[in-house]
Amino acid sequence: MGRLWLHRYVRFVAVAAAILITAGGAVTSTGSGLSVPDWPNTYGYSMITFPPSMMVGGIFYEHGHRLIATTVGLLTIGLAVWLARAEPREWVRRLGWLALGAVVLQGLLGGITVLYFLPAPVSIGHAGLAHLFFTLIVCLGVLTSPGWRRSYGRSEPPEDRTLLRLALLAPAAVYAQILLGAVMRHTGAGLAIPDFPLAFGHLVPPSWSAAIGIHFAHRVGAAVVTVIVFAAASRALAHHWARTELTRPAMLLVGLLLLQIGLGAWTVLSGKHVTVNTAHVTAGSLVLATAAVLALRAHRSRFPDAAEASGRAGTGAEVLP
């Protein structure tokens, strides 16, 4: 039972996380990032006092965005402390003090782009981490889940390496265009290219400047980021139907990724609408995440702890959580 709780307190987490994204997205969205110019206090006052009358505009979305991170900051210290008393894989325990540590400089991040007005640089560090924070928190919730324990039923499944690279491809390529996102986002390039699918009406911009170039490369990554995702969903659909630990995160891949694409046009054509532009955000990270948990599952005999899983799975044994 006990384990079956911690792998419910890491969904949690994953699901404060998401909301975490979101809200970030929206502070950037709203150009709010400098509403509150001190950190960690709030005008003064400590994040906990701060008055939520005077929680107004762009406070709203700034100090909302540094109450969500503490409380994010908080369960994963009860994470981190949860898997080192209770989860027996050493490696599972560290991944745990990593998110802890992803968590802590995070904050420390996001205080310095406000102490020193957003610079470019420091701004993308701290969305990428962020999406990698979740992502690390969903690929918890899959090594602490009953079906991963069990090898979800399989003593040896067969192994396909084009599956596997594929897989492992996906979303290096994905956090790869997240990262294109955020540099687009803290630059101001996101209205570079005013239309879409065209260019200024041509399939490659006619004239040139570092925004337009940082936007176009967006594009070109969003097409080859769709040209590898529907390469592994289609291997894991075609070749391994019958793994629904494989099949269930590809579909859903796909139907996030056909998701993402529409919301970054809409982005495009909206004139970047607040909730349009927050929208793109979370679903680049949600992406990401179930590219990664299709790679995990891939991957799954090839872990440390997958010789004693699939012996359980053999002999049919039941898992208790």
Contents of the next structure:
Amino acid sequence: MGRLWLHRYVRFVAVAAAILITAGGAVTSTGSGLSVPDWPNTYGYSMITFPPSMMVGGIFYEHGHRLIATTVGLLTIGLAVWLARAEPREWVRRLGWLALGAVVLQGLLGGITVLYFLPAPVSIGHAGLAHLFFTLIVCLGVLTSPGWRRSYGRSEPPEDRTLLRLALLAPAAVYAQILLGAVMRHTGAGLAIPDFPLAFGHLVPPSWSAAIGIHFAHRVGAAVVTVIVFAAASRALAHHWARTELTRPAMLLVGLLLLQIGLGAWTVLSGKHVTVNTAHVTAGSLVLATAAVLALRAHRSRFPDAAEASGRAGTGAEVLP
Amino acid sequence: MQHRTLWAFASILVLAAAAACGGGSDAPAEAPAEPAAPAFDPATAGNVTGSIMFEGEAPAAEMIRMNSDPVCVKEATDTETDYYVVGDGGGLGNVFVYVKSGLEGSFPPASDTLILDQKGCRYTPHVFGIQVGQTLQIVNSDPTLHNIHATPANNPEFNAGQPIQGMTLDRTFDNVEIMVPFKCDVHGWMNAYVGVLDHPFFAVSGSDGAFDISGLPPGTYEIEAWHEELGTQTQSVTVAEGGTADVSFTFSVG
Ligand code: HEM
Ligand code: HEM
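Form predicted alone done, so how does the form predicted in complex with its partner chain look?
Time for the whole complex; same chain goes first.
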């Protein structure tokens, strides 16, 4: 019972984190990052006492983002403490502290980027850590789920090494692609190639600059990610069609990836429309988290709690206590 | 438990580092140097006058939507973009004209304070010039918040909040720079430019395109005209003793 509530709480934190990613994405998309020049205060007010009536223009996004971030920070403290008290697996408790460390570091990066006028490396770090944080929370959701504890009703370890490899490769590739996106976004290269799917009317840009290079890399990266994700998903669907814990995230992953590519193209073609651009950031996080869920579940039998869980699954007679 | 202490320790370290490095950009304004005597006989001074013309059809001014701040909607008197200020006779306003090279000796900073006003959620003036070391007073005349964010390349960047009506902030610039942009990140439509020079020989064209740079020592100069959208043009001009040299620039789109 208590474990179920813990799992529900993790889901709740994950939703809050997704909202926070969207709010952060909106800050960058609207260019409001410096509309509040000070940190940790807001125009000299403490963050809590800053009057809502003054949340005008860009401040709506920047101060709103800080408020949501603080809420998520508090929720993450709650998560780490709850895990510390109720979670028997030590490594899962550690992941709770890791999430808390990530959110603290993330807040500091956010403050530092404001004080130093959004230097690209700090803003890229802030963006990159944000997606990792969200994915970590989602992973905690998987690890605390009833399905995970039952080992999804399976006892024998899967022998499909191809699936194991592809399932690991997918989130790694997606994350590299996200980092490329963040570099592009914070070096102002988002419209360095103004057309899509071609580049200046060619398959390969006819002339190069750093901005065009990074932008083109993100497009090539999208193609590479697509190949890897399709390989992983089709492996799961074709060879493990009965394992719904794999086929469901696999199908979702393909759907989200197609959506994400559409949003990326639309971002370019719309000249970085704020809503489309922000949706591309959020969907990027969802793609990463879904790939991570698939990877975790595919590797279920390799986790330290696998033997114990498959015992509880009630199939293996030779399972150790 | 060990991990908890480790995290706490690491966080404190990072916090301390952030605090130690933070806010280092607020260098106090230097006191202006004693005005020195001009390096030439003022009686021989001449002028450069002329006009900036715009050729062709200027892009029409656009309406600025200020809905994101109700105070701006209420206070605004001017809600059109001012990238292209073209007068009836085809003169182009808001062009910064200055002596780029040819001057000798040094010139003391002007002792008067210039004002950049934030009023009706716009900057006045939109384009202006200042001397190195001369005080710029930035005023918030609006009953809403502004952040004044300068994004120079050769001078220190700064970003300061002015949440309360009537707040002022004094700044000086240490290095010559054409041009230092200002923006307000609260109200994304607000922008202004200042040209920072180590001499007083500059002007901004009026809406009729006319400008006048006076008090110049006789000599041959390179004059540059800068427009925020149309870039720069230069011309060489010779100013005779007590004379007026005429120079005109013509800008066009494309
Ligand atoms: C603690 C959890 C936080 C998370 C998960 C988070 C997440 C994000 C995300 C996803 C973005 C968009 C990045 C992009 O689109 O490239 C962003 C931008 C931003 N965040 Fe945060 N943020 C957090 C905390 C903070 C805090 C406490 C501040 C305090 C000032 C802050 C300040 C900013 C700023 C200024 C930007 C815009 C950066 C830019 O445009 O270069 N963030 N944040
Ligand atoms: C595998 C699929 C893709 C993923 C996972 C992905 C992910 C991302 C992410 C997460 C960001 C923002 C990074 C940040 O938070 O700062 C980003 C930025 C961007 N992406 Fe993608 N992307 C993908 C495909 C594409 C495609 C096909 C295009 C089309 C050209 C595209 C165009 C862009 C652009 C233009 C930006 C920068 C927007 C800006 O400058 O504000 N993306 N991408």
